[in-house]
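Shown next as structure tokens: one chain only, the form predicted alone.
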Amino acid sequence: MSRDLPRRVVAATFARSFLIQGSWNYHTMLGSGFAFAMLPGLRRLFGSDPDQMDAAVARHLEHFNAHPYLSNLALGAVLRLEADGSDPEAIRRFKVAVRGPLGSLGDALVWATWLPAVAVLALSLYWLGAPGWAAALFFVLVYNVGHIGLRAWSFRLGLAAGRDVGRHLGKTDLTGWTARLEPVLVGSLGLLVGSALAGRGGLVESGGVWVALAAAGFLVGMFGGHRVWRPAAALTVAAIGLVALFGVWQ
């Protein structure tokens, strides 16, 4: 039988889903953050049986992985699967079976694509001449913007799914979103070379030796791509260690 789940119940889940890597560790990863972010639903639901209570939060306690903005969208299924009174094993084989998904889906868009690209364009902003605030305000605000919204927009279709929540997000193509804002992302990094070659202090100013030296990590990363990207990332680090150690920039 379904139970009513009060608006103020609701909103308690969702704010508490923005701690819900605060316990994260290496035996129940995002478990111990999703049982928190449970209680307000699960007091509601069986705070008047101890023993319920306690099961309930015992099974929510066990091992979930997934994005931690796109985890809200199971947050909210588990949430109305609860509040409909489903099987608990049920509800333990939906979050198995959505995990993987969801952390895959969330890595793409979130870390690889928009994380990447707001900070991108930050940084091209300030080489353009943008006060330094500046850049870090656009940055918390556009990045914010897009993270709370996929936490609200996440959370909201799972409570109102349910456990139909794979045919409905099957529907709203995140990876269609993911490769229209792969361009964004490969345009604001050409704006930001291109901005740091020619903006106030930038390598243009620097010398012609700096200037070949990034003509020449621009032509390795785009003919060699990620296949020499580990390399050349620790190559980056040791030399701005050595350029630092030995004061080249003074």
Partner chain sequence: MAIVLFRVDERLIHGQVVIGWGHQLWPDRYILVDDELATSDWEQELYQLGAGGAGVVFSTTESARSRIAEWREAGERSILLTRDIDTMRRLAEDGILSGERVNLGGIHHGPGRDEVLNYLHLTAADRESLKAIAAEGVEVSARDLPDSHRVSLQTLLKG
Second form
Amino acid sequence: MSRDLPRRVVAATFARSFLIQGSWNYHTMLGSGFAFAMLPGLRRLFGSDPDQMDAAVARHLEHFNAHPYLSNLALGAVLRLEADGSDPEAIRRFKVAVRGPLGSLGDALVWATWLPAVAVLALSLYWLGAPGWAAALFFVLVYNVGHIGLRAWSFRLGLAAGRDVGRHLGKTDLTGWTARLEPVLVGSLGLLVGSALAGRGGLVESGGVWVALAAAGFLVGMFGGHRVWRPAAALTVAAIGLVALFGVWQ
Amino acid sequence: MDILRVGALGGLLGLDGTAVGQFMVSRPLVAGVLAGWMLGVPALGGLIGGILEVYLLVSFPTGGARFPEGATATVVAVAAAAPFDGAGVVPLGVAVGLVWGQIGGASVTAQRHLNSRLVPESGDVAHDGSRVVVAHVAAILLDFVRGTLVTMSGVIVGRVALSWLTQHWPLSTGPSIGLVLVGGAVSAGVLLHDLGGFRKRRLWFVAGLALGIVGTRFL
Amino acid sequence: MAIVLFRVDERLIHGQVVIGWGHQLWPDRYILVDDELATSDWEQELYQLGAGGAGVVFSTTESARSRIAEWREAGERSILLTRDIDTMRRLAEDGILSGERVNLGGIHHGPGRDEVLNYLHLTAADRESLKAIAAEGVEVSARDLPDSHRVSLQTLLKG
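Based on the form predicted alone presented above, generate the structure block for the form predicted together with its partner chain.
Below is the entire complex, every chain and molecule, led by the chain shown above.
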């Protein structure tokens, strides 16, 4: 049994996908958000039968977690599977299998690459002399072209491919896109470091001691990785506090 | 009374971090510019937001792990610094922001625990799904209230501290900025580490670096 | 030693693993030990997508037990993942994992599971399995991400 979904229902599901993390919780993570986004479709498909409706809502309340933008792939695919009248157990297995990969693909592409790349470019513009509002506007516009594009594309792909999203997604090579973006991010990071060094109000203007200290800090971060971030931030706060107290004491 | 307006801004931007949209207007650079604009200190907002953005470059929300909350932290930092003058406002604002980022992060964790109790689970009778809607919308509203309270409390504490400390700040502008950029440099290093380190990526990094240094001479 | 991490994580390959751990340990491949997954093509297709360019090997528990030695000596760096604690226990039987460390990542809430940590929910059977793994000479601890706090088995079993 395959049933058509009216445009209105598809549009409502897409709109609700922006709220998929609205009730993020440690028990089901995006589970409740997933069910919330599925409701227009479920009402359309099962609204006439309370028992079927209850069972459908219940199966979409189960644990789900993925990158919020790429969750749309699962959302589209599950909407398709439900409309096709697929076996509930098959739908459950699909959600279990798809959540991890969508999480890691999305985290790698968006959180670890696209977001820092656009943020670093915007920060570079700022240190190169652009006003803060222009840098922020650049960031919001460029970032969201990718963001909303990714949401729309993955929702449509999911809706079209159903359970076979794995094969279609493999052809798109999101990992390859991530790999191609990485050098851009590294180059932008160089740009940021260079402009924060030499730019107006930058480190060179602060003095040689600060350039040397910042270079040392950079090396500590580069060799230490994430575990040095928290101590470094704490040390910065402590240093600022000590300087302030020294001023008061004087 | 600007504390109420600033609190609402922190609450709204905090929503963007997780619950609503993720348009990333919750990033420090954007939050700083918006807070600065609201309080009539656009340049200060951009500078503090820009510095905190560097700190939080490596703190992305992977898989629900705890991270400092950039949106409320930045609004707190800018609003705490806004009424005062002197070279100390930027480092002291940034310090307040970094501390409040941890408190904001902890409040996000607490909210997620609260949500665990709020949302219906698959075992519960779901009826027509209205319970899902009620819980979901309630969680979003609560998150707004949380962000607002975190921001307002941070602004009050931050302003009390800065009203005292900025008067006695002993450094001039150059070293004051240098001090916060050293910590930011660690973040930039961590980001390069995440991307495979200098050895793997030196060509791109050095090319960018050269362009940045040369660029500042012409712009 | 070329197996750089043994981890129990319900979602197997996902963001915390590939970015959180992957960007610290730089594995060449992920080894997924799971009896059901080892025979399901369309699920394997999905998991391969998330590995961020690293290879993915699928294996049943039995076959994994005989290949552990080979994986250890291989030039490639591997992260070995199981979906549940029981699979890791079967892997560890007869001291096969003796001297190794097993990391507990995400196991979410479900019927009969108590919250031990934000990301870790255990059944009574899980606790027994954990003790059994430790009895095979394995150091068991929980840690979701490399830079978060490590929680020892002793503390986990108390809670």
